[in-house]
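Below you'll find only one chain, the form predicted on its own, shown as structure tokens.
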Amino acid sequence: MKQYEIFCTVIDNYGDAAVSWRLARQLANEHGLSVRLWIDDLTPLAALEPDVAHNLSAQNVAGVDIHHWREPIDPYPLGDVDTVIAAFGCRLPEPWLNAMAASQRPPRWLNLEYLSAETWVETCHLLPSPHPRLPLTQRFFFPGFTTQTGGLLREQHLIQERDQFQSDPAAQAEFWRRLGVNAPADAIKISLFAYAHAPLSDILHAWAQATQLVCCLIPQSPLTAIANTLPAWLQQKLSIHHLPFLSQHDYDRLLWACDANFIRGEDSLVRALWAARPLVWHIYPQEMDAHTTKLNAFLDRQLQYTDTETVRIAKTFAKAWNAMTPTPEQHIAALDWLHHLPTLSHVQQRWSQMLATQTDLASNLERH
């Protein structure tokens, strides 16, 4: 049996875990692989996945073993490594690398990038690095929206379970119960999932105008701060519900149930994507706004099917939602969007269609 080994360093909240816990479960239990995943803070990984224990250095999973990551780590015998998985660029402990470099047959090294919709990626996608002291070198792995990359996590039966739940009332209905959501059957339901300085209060005055009523979905965040903040009367009129932190098997229902999502990170933008859903994304500001190129490499590509209005109103309130525009501007983008929805429910669905005909990532990370 093949033997992987992914580390795995939490830095940017939960999305670092959350992309190596998919992965390492999908390798496992769709691929019959030997997965090891080293991870340095277990806290969100249990969070995520409630079956693991936070405090436990080593324990196994739905098919994972999962190693609490604690340096000095010495490695275990090289023998059956097939591949080592560093993810998104984290370094391997020396240990590992030294043993690697000594080993009659290295394992193959790979680095999982973060997820761009940039053009360059696909030009970089398994390119070779040599390590500047070792005999080693890794390739780096871009998931990616082409087939001239490393495609995107998209488990075997995801689009089957999240057809059948979305054309099942019942199930929809257990799972509003069960989150205590009692919306009007006519309401657009909108999960609201964002960094803090999100313009929530501009953007929900805005909606709080339209003739539809607007629920809210608000999982454990920093938006939930902020929105108990808001005045009495606009909470009432917007139907504002606050949610516990979900799981990642419940977070994708909460996807699929509702009628649009906002999202931040690399998981839950990858999530939203396959529930075929209106989704708007809330990126991390980076030095020399290239976040913004990155936002605007993936609303090309999230709207490249579709007409020249559709076009500009999301591109517009999608800029309206990072803050790249005033506060009147905002309110007319996002009641724009809103009056929308039907339009690029279309587009997304379209676009989801289409990403799900590619191989997914795990399935290229063995083809490769």
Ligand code: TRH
Contents of the next structure:
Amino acid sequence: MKQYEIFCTVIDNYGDAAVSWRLARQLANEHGLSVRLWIDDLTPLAALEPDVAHNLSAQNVAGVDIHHWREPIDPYPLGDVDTVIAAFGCRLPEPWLNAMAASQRPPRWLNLEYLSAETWVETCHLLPSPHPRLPLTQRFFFPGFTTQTGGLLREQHLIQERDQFQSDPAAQAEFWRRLGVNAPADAIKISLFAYAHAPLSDILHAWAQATQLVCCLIPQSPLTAIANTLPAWLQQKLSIHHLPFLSQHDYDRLLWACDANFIRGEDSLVRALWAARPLVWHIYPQEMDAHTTKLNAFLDRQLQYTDTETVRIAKTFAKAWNAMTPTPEQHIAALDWLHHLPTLSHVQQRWSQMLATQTDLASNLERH
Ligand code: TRH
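We have the form predicted on its own; now please give the form predicted together with 2'-deoxy-thymidine-beta-L-rhamnose.
Expanding to the full complex; the earlier chain stays at the top.
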């Protein structure tokens, strides 16, 4: 059995742990690999996967050997290691690098990069980068939206499970019951997950003026505290439901059950894509405004086969949600977007369908 080692340092939030864990699980369960995940903070992983204990130095969950990565790391015999993956450019432990360099057959070394829809990703995918000192070469592995990139994480049976869930009202009713949500039947259900600078209050005030009833589902996040400060009349008018931080398994079902999803970062963006419902992305802010270019590249891809008016509405609202436009415009954008949901739903369905025909990231990674 081939041995894979995945190294992950948690910078902040959930994204680093979420992507590394998803990839590890998929490689172990769908590709028959022996996978060790080295992660320096188990707390976010335990929140995403309740079977993970946050205080164990080693444990096996869902077929993955999870190790709490604390330096100095025990040296492992590298003889059987086929591939070493450094998630998001994390620095591998020095003894590992030395052992890899000394090995008769050094393992393949991949640097799993952040997701971006920008076109340069295609030219950089799989580019080699020699180590400055050791006789080792790492390759950049870029996730992405086209077949010239490493693709997107997607479990083998995900689409089938989603279709089953979305066409099964009883399963959805049971899910809502389990979460303690009793949403009015005619309400538009919107899940909201974003960073603290999202203009939540402004957008909710706008939706309160809509003719349709909006029901907001807010899993534990910085939005929770903001929503708690909203006036009581608004909370009732909109039917706001606070949820705990869900397991990844349940979070997928939340996205599948809602009519639209607001997501952030990387991994929840991909999960919302697979939900095939309209999505609004709150991008992780970067220095020098690099995230604006990244957001625009994503919007261009998301809306590439769409009519001009829908493009205008979707882009304007995405920028409003990312706090890139003044408040009065945000109000109009929020209402326009809400009224345009049926069209946006078709747009997202078509794109998700198209993306699901491409090879998934774990399979691409195994193949190269
Ligand atoms: O948590 P994030 O903001 O992570 C970010 C991004 O990955 C960003 O690119 C990176 O640079 C930064 O971390 C360090 O957003 P992301 O990537 O969507 O990860 C959230 C994960 O949490 C995702 O797997 C979905 C999951 N989730 C749940 O399982 N339950 C929940 O209730 C919620 C709200 C999310």
